[in-house]
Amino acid sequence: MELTREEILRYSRHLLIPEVGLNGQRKLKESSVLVIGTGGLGSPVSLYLAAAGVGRIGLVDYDVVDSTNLQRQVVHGTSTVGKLKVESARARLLDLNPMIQVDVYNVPFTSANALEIAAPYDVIVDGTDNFPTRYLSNDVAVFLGKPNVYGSIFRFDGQASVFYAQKGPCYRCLFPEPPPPGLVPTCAEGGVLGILPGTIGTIQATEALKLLLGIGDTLIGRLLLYNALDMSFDFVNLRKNPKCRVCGPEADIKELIDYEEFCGVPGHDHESGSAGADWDISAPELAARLQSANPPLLLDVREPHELQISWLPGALNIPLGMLAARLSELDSAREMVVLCKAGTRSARALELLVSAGFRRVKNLKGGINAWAREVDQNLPVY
């Protein structure tokens, strides 16, 4: 592909790097990503690969843009709150670069559609935040036999690699299991700092961009992790593991599998608030019960910082992590309702009291932030 003369203008810096130059901008010109997620990590990656001028660039996301997504997801705004994150994020890539070729995939990355959706593009940028989705996104890039640019955030620390298990190993290589469910917090029950995600996602974006263009030393076979506390930079090497069940040479995973099983968790970092219908109180009915000759007592698992964001009086405090050490103080004859923020953290909290023998116990669904909505309104939402 020859570049036009706007184009020749809207690249010029890159033409005057001996690395890239006018050889290097059609490379870019013709080549595709395809970045799963369009939400803190994907946000940076699809930005800067828009500039960059790659030629197509492929999004998916099945969510819309809230504002609680605006802290970090800098590829979206105000303006776009309730829309398609696919749309809002195609539209802000297009006013930046009306030169290239967006497409959108409003529909959750599975394993029905995994292949199909990537087979037209040369490298797969992982910008997911559940378990469940990464596997699949490693195990796709290994059997089309394409690079997957790997990132991962959270609080204050990221990670970021390139799985290529044709040049070396691949994720499963360095994780062959996922971590046991609820181990392992998402952003949306631990926070993480705003400016994080753009860190990583620059930097899987700069990773894609060597890539296409055969420049430099990739993130092949190394590990970086990062912490913004201390600006560090470390980095593991990584061997590709012969016994990796997908890209070793005696790999028996042949093809996509269920991976939400496989990680017993959903593919996505949505949280559900829900202990299920038997274990499940409403808000407005956990409110008439406080009211009631004999109230449950209210059981907080969230941290303790979280309490000055908002609180419900009279409500016991003990953080999830530290709950299976502090049974004893609470008595099991007593009705208990367990609440969080939105009802994941007490999901778990309630499974392991019911564990450990007790049995009067309700799950605040949709945690204090239901609360806040359904019957304290003067509680904020965070």
Given for the second form:
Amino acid sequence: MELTREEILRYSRHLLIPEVGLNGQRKLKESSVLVIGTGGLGSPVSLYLAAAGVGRIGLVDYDVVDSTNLQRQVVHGTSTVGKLKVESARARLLDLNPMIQVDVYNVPFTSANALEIAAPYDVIVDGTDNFPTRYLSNDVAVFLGKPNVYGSIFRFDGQASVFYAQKGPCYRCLFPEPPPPGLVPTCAEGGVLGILPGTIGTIQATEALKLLLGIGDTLIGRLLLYNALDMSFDFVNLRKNPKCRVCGPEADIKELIDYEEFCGVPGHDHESGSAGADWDISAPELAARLQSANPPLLLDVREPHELQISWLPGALNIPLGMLAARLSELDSAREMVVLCKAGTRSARALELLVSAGFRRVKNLKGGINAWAREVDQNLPVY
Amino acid sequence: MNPVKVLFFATLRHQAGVRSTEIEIPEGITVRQLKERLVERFPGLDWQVMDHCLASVNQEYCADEDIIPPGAEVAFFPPVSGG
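Starting from the form predicted alone above, please write out the structure of the form predicted in complex with the partner chain.
Below: every chain and molecule of the assembly, starting with the one above.
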């Protein structure tokens, strides 16, 4: 595919590098990359691949932009809050480079549609925010024989690799089984440094570009571990797991499975904020109960630094991670309402309390954020 | 006894309260047995996280049943899922 005069001018700085040059830039124009997720990682990945002149970029996401995204999801903007993420991202990418094609899939990436969506693309980039979709994109890449450029982030720590079963290990070679539900906090629960996905996402974009051009040494067979606080980059050499169930010699998983069932969690990083209808109490109900003669004890299981943002008077603070060790401080005879930011950690705390014999416990549905929306608008939502 | 250096990453670092430690282990013990000893030595370490984390010996990926060689550097990395 020939480059136009405009393209030759636009990609001038690439054409000057011998490893890219005119032939490499033509290759990029003929190439295609599927970016799964247009969030923290998908933002820099799609922006830089668009700018670099990858001819066709596919974007999969079914979410809408909200203002808590903008601290890190730089492909979106204040003007696109409330709009579909794939449409918000497409407009930005085409503004950056109108000479490429951007395909959008405004659907959840699931076992039912994943193979069909991914089949036309040369490289898959995993920019998802949850374990079920990570296992799904890995297995899709293995079954279609394509490289899967992996990146994952939490707080100050990031990981990146290229999983390409034809030449090296896959994600399942490293992590045959997902962690138990709730063990690994999500960014919505635990937070993330806004710049971290920029660092990891640009590494993913670099790896995708190298794969398309066939240059350099990629992260196939290596896992990069980055820590922003230490500014440390560590590498672990990986190997194919001979017992891998999707890419090993005796693989027994030959088609996509139910990944939400496999991981025991939903395929999105959204907080339901509920412990189940029998265990929930709404913010207005709690407000009424607190006015009664026998108000329940409030147990706030957030981290101490979160109390500086918002708090309920009289609440006892025991962070979720310390609850098991501090159960003796609680009176199981007294009625208790457990709360956190949005109701996810408190639902987990409630499970722990119930299994320890507490019966008079309720979960504040939607957390202190629901209280701030429905009861006390002077409190901020975060 | 076999001296090994242990490195903790991400949440394990907070749980253990240290970035690294030196530990004497009998020769021939496995990565899994080392994990068990570390959980005894650092009560803050969550066994479930240790059980599901990735381990490397001398910067090479290793499985739970691998034997730790003398003088090795063993690192533990918890899984992360954010994006």
